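Given next, in structure tokens, is a single chain: the form predicted on its own.
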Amino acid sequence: MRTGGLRLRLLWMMFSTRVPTDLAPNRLTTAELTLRARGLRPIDLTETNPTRVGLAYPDEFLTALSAPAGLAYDPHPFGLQGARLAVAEELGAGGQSVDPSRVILTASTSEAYSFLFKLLCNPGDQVLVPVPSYPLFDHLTRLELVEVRQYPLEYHGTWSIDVDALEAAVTPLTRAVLVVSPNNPTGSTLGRRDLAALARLCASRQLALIGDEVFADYLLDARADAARVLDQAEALTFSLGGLSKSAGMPQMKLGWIVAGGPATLVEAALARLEIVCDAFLSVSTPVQQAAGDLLAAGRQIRALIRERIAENLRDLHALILQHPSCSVYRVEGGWSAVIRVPAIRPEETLVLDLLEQDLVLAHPGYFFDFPHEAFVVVSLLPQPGDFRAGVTRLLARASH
């Protein structure tokens, strides 16, 4: 056992505390892979990934990837002129005035969040984030070094930030304020009030604002009053979106960062994230060269998903009327929901239940950082047959 143990400690010492030394899967994922391993399949209403559902890509898609300008490499740290261009003219066509030198390309949104941190952040520094949200913040942050603090949205019918929590929550470490808008889980779109609210908070304390816009192009309920983050111009502000969410292609490995704010502040992030960006050389030629095609081609795409989570919404709705004891929260965005369910077991209990009894695959709401239960999340991409089938399964096993 001494040895055993001895070893045990040795190998923890070899790696960076920057990874979780616990590798262990959660209960849901095992239940899942054990069930899957006796050739069970649940329906999964946890299915984010656009070529997985059932929705009909063109057999040209990949055309433009074979372009013979792919075959030459001529590397600029913010990617190609041309590339950037069509980001630029792509989000004006979504009533956006972008300037393609403020543009920058990333081999995904994920490595945005790197780059940006690596320009904002000591390590030891703080950002602030949003809950309900994502827990991919929490490893990006880690991985860098920063650490995370929270700022609690809340839920009156519609979501909205309570502004005075994040103020609250601004440390002499602060260095960033992240709005994800549409949010993922919540579906909550960033109002004006609010960003006029942020913008002011990080002009006055010199702190940047991170906007992950990804879902962006998939509204449902808006807001009157919704906004993007380059709304404003207080605040220097890095806008984020990408091909895997508004062109429906993940696989490309495209993302964007748009600068905006005060032209000074704006000039000096720039040179720096040059530096930073010219270390990795990330994203591929042929992706940069298709970028104008794959844009144009994944509108067709975008309006097939827009149809399917709008479908599945209303069917969610239609659904949850048979259950008066759960509701469903006013979704304004994006690709999920969250339902509200009665509080008579712990979620971990339910969506294990719902996963060994009815087969059927969903998210607790602890996993999203909900500041209490009860509630599942449920992704309004699966094929519609699937997602009624599933949603009925949940509904009857909530609600007893």
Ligand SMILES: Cc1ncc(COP(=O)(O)O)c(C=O)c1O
Contents of the next structure:
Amino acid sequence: MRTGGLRLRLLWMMFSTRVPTDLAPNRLTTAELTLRARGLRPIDLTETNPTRVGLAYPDEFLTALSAPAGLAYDPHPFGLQGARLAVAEELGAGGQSVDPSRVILTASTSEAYSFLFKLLCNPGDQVLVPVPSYPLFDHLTRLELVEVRQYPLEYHGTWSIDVDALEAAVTPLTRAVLVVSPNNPTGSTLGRRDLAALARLCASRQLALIGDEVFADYLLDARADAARVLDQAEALTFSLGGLSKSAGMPQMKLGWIVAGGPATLVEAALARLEIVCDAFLSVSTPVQQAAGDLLAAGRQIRALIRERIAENLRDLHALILQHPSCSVYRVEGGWSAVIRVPAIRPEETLVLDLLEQDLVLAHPGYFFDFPHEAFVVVSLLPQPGDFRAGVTRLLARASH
Ligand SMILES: Cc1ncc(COP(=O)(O)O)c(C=O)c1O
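Form predicted in complex with the ligand, following the form predicted on its own:
Below is the entire complex, every chain and molecule, led by the chain shown above.
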């Protein structure tokens, strides 16, 4: 006991508090590992890896990576000119006019966050993040010694930002407001009015606006006044995207930041961001050389993913009709759906029973900091047969 305690204390002293001290897996993961160790394979309604859901990725995609230009190493902190131009053109084809000199390539969106936190925040500074949202924010901020302050999203038939609560969460240590649109897992998107309010707030309080728009190509029940963060130029703004979601190619490790806002602020930010990016030079040359081809090929995968999420969402709406005690929240976009279920037992009990007795894995709402119970979050990416079977069992268990 004593030596165990001593060892724990030593470990605590040796390693930084950027990484968690408690490394034990949560109960759901433990239960899943136990099932898998017994050779059982649950239907996975948490699967968000597009390369694992039976989509056809043609082998030819890889030929783009074998261009001889990939043998030379001639790095630029923001990425090779041709690749930045290819990203700007792709965004242009989607209706956004982007200056390639404001495109910064990264290996992933997670890395883009880490670069932006290095640019904007000193240790102990704060960023505002929406709730419910993406659980990785806790880690991404903590790894940079940045603190999270949450602002609520509210649901009244459609999601919106509680702008007053967001404003009240700003402190002298706040450096940035993060918006995720479409948001994971709520599927909510930024509307024009909320964007205008955020831009005004950020400009007046010298905050940066960071828009995670990785799911922007996947709109389902879209709102009429949907906006992109770069639709305004009042606040220093960074829009994040990448092949991981927009082209269904997380394995390629190519993401981007597009900077916007008042020219003097953008110039000052880019001059400093260049120092951060130059210290890492993290995007591989072959991927950058292939960027144009990968973006073009990604349109096929994107079309397959769009069909998949639309089909699964249609099925979810059809299946839930037989369970009036459950409901699907409006999904404006993205790859997930939020199902409200009767709060007759804790969410954790529900998802554990579902896994252990019905062999279906789904995420409980509390993983995403929903303000109350009971919600279950499902990915819309699984193969349709699996999705239908999994959701059928989920609804049956949740509704009695
Ligand atoms: C909202 C959101 N942003 C960013 C990411 C990470 O993207 P990347 O693979 O580019 O790091 C995810 C991944 O699920 C996500 O859901």
